[in-house]
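Taking the form predicted on its own, here's one chain by itself in C-alpha cells.
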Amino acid sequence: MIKLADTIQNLPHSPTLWANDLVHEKRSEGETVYHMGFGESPFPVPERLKKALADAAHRKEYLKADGLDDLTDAVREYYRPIYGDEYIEASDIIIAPGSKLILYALQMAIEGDLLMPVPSWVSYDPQAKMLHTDVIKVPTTLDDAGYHINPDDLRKAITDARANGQNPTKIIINAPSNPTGLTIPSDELPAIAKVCEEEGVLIISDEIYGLVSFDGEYRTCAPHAPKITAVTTGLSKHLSLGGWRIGVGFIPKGVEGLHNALRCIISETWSCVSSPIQDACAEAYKGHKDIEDHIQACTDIHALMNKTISKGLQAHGIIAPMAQGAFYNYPDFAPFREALAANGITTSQDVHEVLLKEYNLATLPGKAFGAEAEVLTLRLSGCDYDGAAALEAYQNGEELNEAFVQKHAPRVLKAIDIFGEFIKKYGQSAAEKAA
C-alpha cells in the first residue's frame, strides 16, 4: 500500500490561499463577498517593468543558482543605504521563486528548532513541521506603539526550550508584521539582536513588507547583528508582483557554509528563477524615479485603507492597534468575550465562521497565525478594492481622505459596518440590547 507521509498528510492547506480560492469561487457564482482573507496588493504593474519583461521574453537559458548578476548587483546597491556597507559586504545574495522558498531553505539548512514569535505568518510553523523540527513560541505584545518582543521573554523561551531537550537555533522575525500590520520599534531591535548573538541563534528577518512602512522608516535587524542575520525580501508586496514569484535573500557570510548549503538546495530543487523574470526585475532595483514614486503612492493608499479599518474597528469597541505598515489589521474581540460565549462563539475560528456564513465576510482566525484557539483575534487584509482605479485617482490629484475610501473602496467600508452588525448581534449582553 502506498501511503502519504504523516507530516504531509496532516498538513492543512495554507489558510491564506484557501481563503482566496473560496472568495474567487463564491464571486464566480455571483455572490457578493467582502474579502479580508488574503493579502494581495491590488495595484497594477508599472509600465517600465511590463516593458522590461516583454523585452526579456527571448531569454530561455538556465541561470546560475545565485541569480542573474545584473539583478543581484542591483539588489546589493539598492539596499546598501538601508543596511549599510558592513552588512552588504558581509552577505551573499540569492534569488528564488518567492521569498517563501528562501525561508524554507534557511530552515532546512540550519540544524535545530524554530523560535516563532506569536502571532506570526501562517507558513513559518508548517515549514518547520515539514522539516520535522519543533516550533517554540515566543510571546509578544501588540499596541499602538508596535509589535514588541521582550528580550527577557526571548531569552527565557530559549533557556526553557533547552531545559526541555529542544534545540532553538533560529528565529523568524517580521516587520512590518503579517498578520498584525505593526512594526517592531527600531529602538527595540538591538536588544533582540544581542540575545540572539549571545545565545547562538540565527536571525531570519522576513522583510517582504519592509518598503510598505507607513512612516517611511525601514526597520531591520541586519545592521545590529550582521554576522548572524539572514534577510528575506522581494517585490510581491511593495510592487504588487506576487505572481511574478521573485524572492531575494541576503545570506550572512558569518555563518560558515550557509551560502553554499543554500546553493546546493537550489541546485537540487528550483534550479533557478525564470530568466525573463530576473532580467525584468533588475529594473525594479535601479532606483528609477517612476518606480520609487509608484512604491510611495501605493504605500500611501495602503496606509489610508488600513488606518481606516483600524479606526472603524475601534469605533465598534474592538481592540485594534493602529496599522503601521503592510496591508493588515489584527483585531481582538476580547472585550466581548462573555457575550460571544453566551452565543456559542468561544474561539477565533468561531468568529471567522460566523462572519463568513452569515455575512459573506472572509477573514482568517488568529489560530492560523499561532495564537491559541481561545484568543479571539482575526487577521484582516485591507486590499479589497480596484487598485488601478485608486492609484490613477491619487496620481491625478484626488486627496486621500474618507471620501476617497467611500469612492474607491466601498467593500472595505461595508466590511467595517459588518463588524458593527456582528458586535450588535453577538457581542452585547441582554441588558445592553434592552438598553
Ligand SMILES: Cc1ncc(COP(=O)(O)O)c(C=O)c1O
Contents of the next structure:
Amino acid sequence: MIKLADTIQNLPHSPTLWANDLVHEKRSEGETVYHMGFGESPFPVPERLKKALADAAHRKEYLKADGLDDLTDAVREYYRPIYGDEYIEASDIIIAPGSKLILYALQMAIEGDLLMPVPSWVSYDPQAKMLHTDVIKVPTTLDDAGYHINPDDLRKAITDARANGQNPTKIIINAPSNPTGLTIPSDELPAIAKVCEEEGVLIISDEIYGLVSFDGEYRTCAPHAPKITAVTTGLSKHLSLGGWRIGVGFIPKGVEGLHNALRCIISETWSCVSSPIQDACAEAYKGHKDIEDHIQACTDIHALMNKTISKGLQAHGIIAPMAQGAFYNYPDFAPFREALAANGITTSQDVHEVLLKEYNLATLPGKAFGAEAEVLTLRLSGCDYDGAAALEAYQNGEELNEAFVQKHAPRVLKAIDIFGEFIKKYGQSAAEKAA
Ligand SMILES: Cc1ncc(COP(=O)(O)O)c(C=O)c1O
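Given the form predicted on its own, state the structure of the form predicted together with the ligand.
Let us now look at the entire complex, which starts with that chain.
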C-alpha cells in the first residue's frame, strides 16, 4: 500500500483557506456571507506595475537563484533608509515565490527547534512540523500599546526548553502581526534582540506587513541584531500582490553558510521566481511617487477599516485593542466567558462556529494561531469590501470617516453589528437580559 508520510498525514488543512472556500461556496449558493476569515488586501494592481509586467512578458529565461540583479539592487536601496547601512551591508538578499517559502527555507536551513510567540501566524507551526522540529511557545500580551514579548519570558522559554531536552535555535517574530493587527513597540525590540544574541537564537523577522503600519513607523529588529536577524518580506500585503508570488529575504552574513544553504535549497526546489514577475517587481522598489502614494492610500484605508472594527467591538464590551497595522483584529471574548459557557460556548472554535452557522459571519478561531482552545479569541480580517472602488473614492477626495465605511464597506459595519447581536444573545446572563 502506498502511504502518506506521517508529518503530512497529520497536517490539518490550512484554516484560512478552508474558511475562504466555505465562504465562496455559500456565496455561490446565493447566501450573503460576511467574510472576516481571509486576509487578502483588496486593492488593484497599480498601473505602473501592470505595464511593467506586460513589458516583461517576453522574458522566459531561468534567472540566477538569488534573484534578478535589477530587483535585488532596487530592494537593497529601498530598505537602506529603513534598516540603515550596517544591516544592509551585513545581509544578502534572496528572492522567492512568496515570503512563505523563505520562512520555510530558513526553518529548514537552521538546525533545532522553533520559538513561536503566541498568538502567531498559522503557517509557522505546520512548517516546523513538516521539518520534524518542535515548536516552543512563547507567551505574549496584547493591549492598546501593542504586542509584547517580555524578554524574561523569552529567556525562560529558552532555558526551560533546553532543560526539557529541546534545542531552541530560531524565533519568528512578526509585526505588525497577523493575527493581532498590533505591532511590537520599537523600544521593546532591543531587549528581545539582546536575549536572542546572548542565547544564540536566530531572529526571523517576518515583516510582510512592515509597510502597513498605521502610524507610519516601520518597526524592525534588524538594526538591533544585524548579525543574527533574517528578514522576510515581499509585495503581498502593502501592494496587494499575493498572487504574484514574490517574496524577499534579507539573510545575515553573520550566520556562516546560511546564504549558501538557502541558495542550495532554491536551486534544488523552485529554481527561480518567474522572470517577468521579477522584472516587473523591480519597479515596486524604485521609490516611484505613484507607487508610494498607492501604498500610503491603501494603508490609510486599512487603518480606517480596522480601527472602525476595534472601536465597534469595544462598544459591545469585547476586548479589542486598537488596530495598529496589517488588516486584522484579534478580539477576546473573555468578559463574557461565564454567560457563553452557560450557552455551551467554551472554546474559540465554538464562537467561530456559532458566528458562521447562525449569522453567516466567517472568522477564524484563536486556536488556529496557537492559542489554547479555551482562550476565547478570534482573528478578524477587515478586507470584505471592494478595494478598487474604495481606493478610487479616496483618491478622488472622499474623506476617510464613518460615512466612507458606510458607503464602501457596509458588510464590515454589518459584521460589527452581528457581534453585538451575538453578545446580546449568548454573552449575557439571565439577570443581565432581564435588566
Ligand atoms: C504573517 C504572514 N507572514 C507571511 C505571509 C506569507 O506571505 P507571502 O508568501 O505571500 O509573501 C503571510 C500571508 O498571509 C502572513 O500573513
